[in-house]
Structures are given as structure tokens and as C-alpha cells.
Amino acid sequence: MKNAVLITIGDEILSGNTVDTNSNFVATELKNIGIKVSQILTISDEIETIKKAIDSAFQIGDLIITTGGLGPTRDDKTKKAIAEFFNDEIALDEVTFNHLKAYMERRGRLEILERNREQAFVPTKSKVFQNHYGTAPCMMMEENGKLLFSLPGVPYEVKPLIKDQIVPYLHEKFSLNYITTRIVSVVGIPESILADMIEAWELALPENLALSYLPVGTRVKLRLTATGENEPFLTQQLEEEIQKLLPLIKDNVIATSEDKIEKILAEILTERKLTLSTAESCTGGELTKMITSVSGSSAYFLGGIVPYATEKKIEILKVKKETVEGFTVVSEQVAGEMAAGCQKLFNTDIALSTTGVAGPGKGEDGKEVGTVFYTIRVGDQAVNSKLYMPHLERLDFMHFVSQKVIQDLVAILISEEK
């Protein structure tokens, strides 16, 4: 198996002002073609620092991918560091310049072409992968069978360069094995107990199959990965092993293909032609965001509302004032009336509601931070639930609750089929 080292270049990452999402994406894409990431480094944009990092990375990896540090000015240190490390010179590449010119022309920005001319200067020994979504190209250097790819740092430029150009290039160059993955989503069984239940099955797996346990909230994703030269065979092999697994935990399995819970929900709602709406308070639209992140969600999601203020719950969702006064706004009763009002407002088969205290301060009714009530209403049947998670920070709380609500809805809909 080939080993890779990822290097993120930029003081903005080290300062904490910018989050490095590139490394996560690149590592995942490399894993999918059988390349293991051995190390991820974040370094400052200084020539000597970059050269030392490259030297260190080549000691442990066959492949280095750097992101960031490429710019349109002459003080671009990353490009200089790479050229110095490989004893090379930087010169204008006409193909890259013509690509840059065409890119600027398509966007009506030819007036700044000369200002970005430096982007077309690359090490003379480099192989250039043109950037179709930005001005800085990707440069590849090769020495003694080892490769270095230098990419820009903007995520929407990194992703297509990796997926559309670099990964296919690596797959062909190294004649890599195929890697096929299936996800089995399990609910209602703690990870340790689940491991005991399927131990005999796991121990009997073929050598080219690997199993990983990936807890996500209260769900456990069993990721089964097959590696080999024949892709159709691997697909068949995974299906056969999953069929052996299902009898052991069938009542707790909510999906055997899709990874994300919102995509699992999408498949069910689309297949059954059910419609959905949301009324969110403490989750602040996160639940709706997750649902609508799936392509085609307009086929089943009719709308959502965030009646954050208590009076808006009463005014728009017709929550009874007496209910709020009698049970407080963060209560099972209010969540239930929010769902009923939402279902009527949007005229949907299903309605979801949340009300709680995301923090950092207590709610207006004195409820503790981390308290949440949510209702799942399917037809005229409502299921009310409560969670208490004071340890989660505000944004983590909102995301966890949204995940759990969708997971519970999936479980309810699946149970109706059995």
C-alpha cells in the first residue's frame, strides 16, 4: 500500500482563523483508492519551513500533497520552496498562461490577467494539472518514483482537482486495487454490545475485507471495506457478507447502503411518496438544513419554520398560550402542539418539531442547558421524546439533536413496514 503525507501551508490555519477542511477531503479520496495517509502537517508559509517539511514527508511517504500557499504575487514562497527543493527553476508555461487567459475571458476579467500572470510561472520540471475553478494550477514534481502535488488552498478548487484529475492519475500510475465500501447503519444497540453480537461473523470475514465501527450520535455505522483487483466481485462479496450479518441484528438495522442519515430518510420518503415539514426552535434551522442538503429533497420536503420566539409559536403554529403557561415553552406538550400546527400549516404527512435550550445560558423558563423535547408526527400519531445533553456546545447540540430526530423518524418509518 502506498503512503501519503498531507501538508497544509498557511498562517491562517495555524492561527485558528481558518479551518483545514482540505486534509479531511483529500485523505478520504486517497483512502478510496488504497492510499494510506500516514501524516498530516500544518506549517507556516516560509521557504525553509516548507523545504524541511517536504524532506521529512518524503522520508515516510511515497506521495506528498500540499494545499495552500499559492498566490498571484512574486512573493509566492511555496512555489519557490518547491523549485529549490528539486533544484529547479521557475519559468512561464505558455499552456498554463493560455488556460489562465481563457479562464479570465470566460469570466469577463481580462483586465486583471497581467496581475495574475505569475500564476502561469511554474517549475520547469513540473507536470501541470490545470485548475478549472481558479487561477493557481496544480504542479506535480517527481523524483525517484515519489510524487509531490502542490495545490491551491481554496476548497472548491481543491475538490475537483483531486477527484477529477489527481485521483484518476494516481489510480492509473500505481495500478491500484479497487476499494469498495458498504455501510450498515445500526440503532438501539451500544457499540460494545454490538461487537459481541457480531463477533463470530466478523472473525470469519475474508482477508480482503475489513470492518470499522463508526459511532455517530446514538447510531453505529458498520463500514465494510473490500479490496481487490475485480470490482464486480468485490461488490458481490460485500452483498453476500451483509446478508450473513442481517439475521444477527436485523431488527436494529435502518440501512445497508447509504451513509448519511438524511440520505437514508430521503430514500424512504421518496419510495413511499410521503411529505415532510419542520418546526424548529432550539435547532435553529439545522434540521431543515440537513434534510434539504440532499439533492431532490423538494420532492418530499414542503417547508420549514423557525418560530424562535414564544409568541411566534403561538401566533403561527397555534400553540395554546395556556399550554406554554402550564408546562413552559420547553416541554413535551409544546413540542407536540408545534408539530401538530406545523403539519396543518404545510399540509404534510409528517411533521417534526424541536424546542429546548441550546445554551450557553439557561432558557427563559429556567430549563437547564442541553434540555430538548422533540415530536415526530406521522399522520395522526405523535411520538414525543426528550434529550438532556449539557456537555455539548451550542452548535454541536443543534447538530446532534437534528441527527437524532431524523434517525428516530427513520426508525419509526421502518418499524411500520415490519
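Having seen the form predicted alone, the form predicted in complex with a further copy of the same chain:
Excluded here are partners and other molecules; the one chain stands alone.
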């Protein structure tokens, strides 16, 4: 199997200013064509550091993909480092320059600055992949059958370069093994107990299959990966192993194919033609965003509301004033009335609601940070739940709770089916 090393170049990642999302995207795309990422390295924007990293990466991988360090400003040194590493010169590439000129003209920039022109300079031995969404081209160097691709760092430039140009190129260049993956989502069993329950099955897995445990909130994702030359055979192998696994943990499995909980929900709602709406307070839009992040969600998701101020819960969702006064706004009762009001406002089969204190400041009624009440209303049945997650930071809290609400809804819908 071919091995890749990803090198992320940029002080903004080392300093914690930016989260590296490129590596995740590139790793996923490479996995799909059977290339394994064996290392991801983030380094600073210094010529010697970059050269050293390329050198050590070539000792591990057949293929290096670097991102970052190709912008038009003074702090970018990747191109120079690459030329030096391969004993090459940098020169103006006419094709790239014309592409760049056309790109800038389309964006109304008729004058090409010296700084921009510099971006059309590439190592003379490089093969260029033109960047249709930015000014820095992707350059490929080849030596002794090993490849280095150098890409800019902006995620929306990286994605099309990888997907539309580099992946097809690699697929043609190498004859690759296939890697196929299935994810089994398990709820209601802690990881360690689950591991005991399926130990015998795990130990008996064929050699080309690997199992990983990925805890996500209160769900455990079992990832089963098969590697080999024959793709249909791998698919069949995975299916057979999952069929052996299911009887061991049947009641706790909520999905055996889709990975993300919001996609699992999408499958169920689409199939059963159910509609959904949301009323969020402490999750602040995150729950709605998770749901709408699924392409096609408009088929079942009719709308959401974030009545952040208490009086908006009363005015728009018809939460009773007495309920707020009697139980405070962070209460099971208010969550229940929010869900009922939401279901009515959007006229949906299912309504979800959250009310809590995301922190770090205390809520207006003094409820403890990390407390949340949520209601899942399916038809005229309401399930009320409480969570207490004081250790999560604000955004993590919003995400964790949203995920848990969707997960609980999935569990309810599945148990109805059984």
C-alpha cells in the first residue's frame, strides 16, 4: 500500500490561531483511493525546517503533500525550500502566468502586482496543477518514483485541487489497493464494557480487517476497515463481519453504515417521511446547523427558532409566563412547553427543544453552568431529559448537547420500529 505524509506549513497553526482542517480533508480523500497517511507533521515557515521535514517524510512515505506557505507575502518560504531540496531553480512559467492573469481579470483586478507575478514562478522541474480558486498554483516534484505536491493553505483552494486534480492523477499514476470502511454506531454501553462483549469476535477478525473504537459524546463508533485488491470482496467481508457482530450488541446499535448522527437521522426521517423542527436556547443554533448541514435536509426540516431572550420564548413559542416564574427558564417544564410550541409553530411531526446554561457566566436564574433540559416530542409523546456537563467550554457544550439530542431522537425512532 502507498504511504503518504502530510506536511502542514504555517506558524498560525503552531501558535494555535488556526485549526488545521486541511489534513483531515486530505487524509479522507487519500483513504478513499487506498493511500494511507502514516504521518501528519505541522512545522513552521522556515526554509531549513521545511527541507528537513521533506527529507524525513520521504524516508517514511511514497508521497508528500504539503499545504501552506505559498501566499504572496513575506512570511511564505515553501517554494524556495522545495527548489533547494530538489536542487532546482525557480523560473516564470508562462502557462501559469497566463492562468493567473485570467484569474485576476475575472475578479476585476487588471493590474498584476510584482507580488502576484511571483506566484507564477515555479521550480523548473515541477508539474503545475492550476488553482482555479486562488493565485498560488499547486506544484508537483518527482524523484526516484516519489512525489511531492505543494499546495496553498486556504481550505477552499485545497479541496478542489485535491478532489478534482490530485486524486484522479494519483489514481491513474499508481495501481492502488482499496480500503473500505464501515462504521457501526453503538449507544448505551460504555467503551470498556462494549470491548468485553465483542472481544471474541474482534480476535477472530480476518487479518486484512482492523477495528477501532471512536467515542463521540455518549456514542461509540466501531470502525471496521478492510484492505485488499478486490473491492467487492472487501465490501462483502465487512458485511459478513457486521452480521456476526450485530447479535452480540443488537439493541444498542443505531446504525451500521452512516457515520455522522445527523446523517443517520436524515436517512430515518426521509424513509419514514417525518418532518422536524427545533427550538433552541442554550445550544444557540448549533442543533439547527447540525441538522441543516446534511444536504437534502429541506425535505424533512421545516424550520428552527432560537428564542434567546426569555420573553421571546413566551411571545413566539407560547411558553407560559407562570411556568417560567414557577420553575425558572432552565427547567424540564419550559423545555416541554418550548417543544410543544415549536411543533405547533412549524407544524411538524417531531419537535426538539433545549434550554440550559452554556456558561461560562451563570444563567439569569442562577442555575449552574452546564445544566441543560431538553425535550424530544414525537407526535403527542414527549420525552424530557436532563444533562449536566459543567466541564465543557461554551462551544463544546453547544455541540455536545446538540449531538446528544439528535442521538436520543434516533434511538427513540429506532426503538419505535423494533
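Take the two forms, superpose them, and find the largest set of C-alpha atoms that agree within 1.5 Å; that set is the rigid core. Computed from a predicted model, the values in this text were never measured in an experiment. Positions refer to the first chain, counted from 1.
When two forms of a protein are overlaid on their rigid core, residues whose CA moves 2 Å or more are considered shifted, and Val220 is not one of them between the two forms. Core-superposed comparison between the two forms: CA of Ile112 displaced by 2 Å or more. After fitting the larger rigid piece on its C-alpha atoms, the remaining smaller piece is found rotated by 12 degrees between the two forms. Aligning the rigid core between the two forms leaves the CA of Lys36 offset by 4.1 Å.
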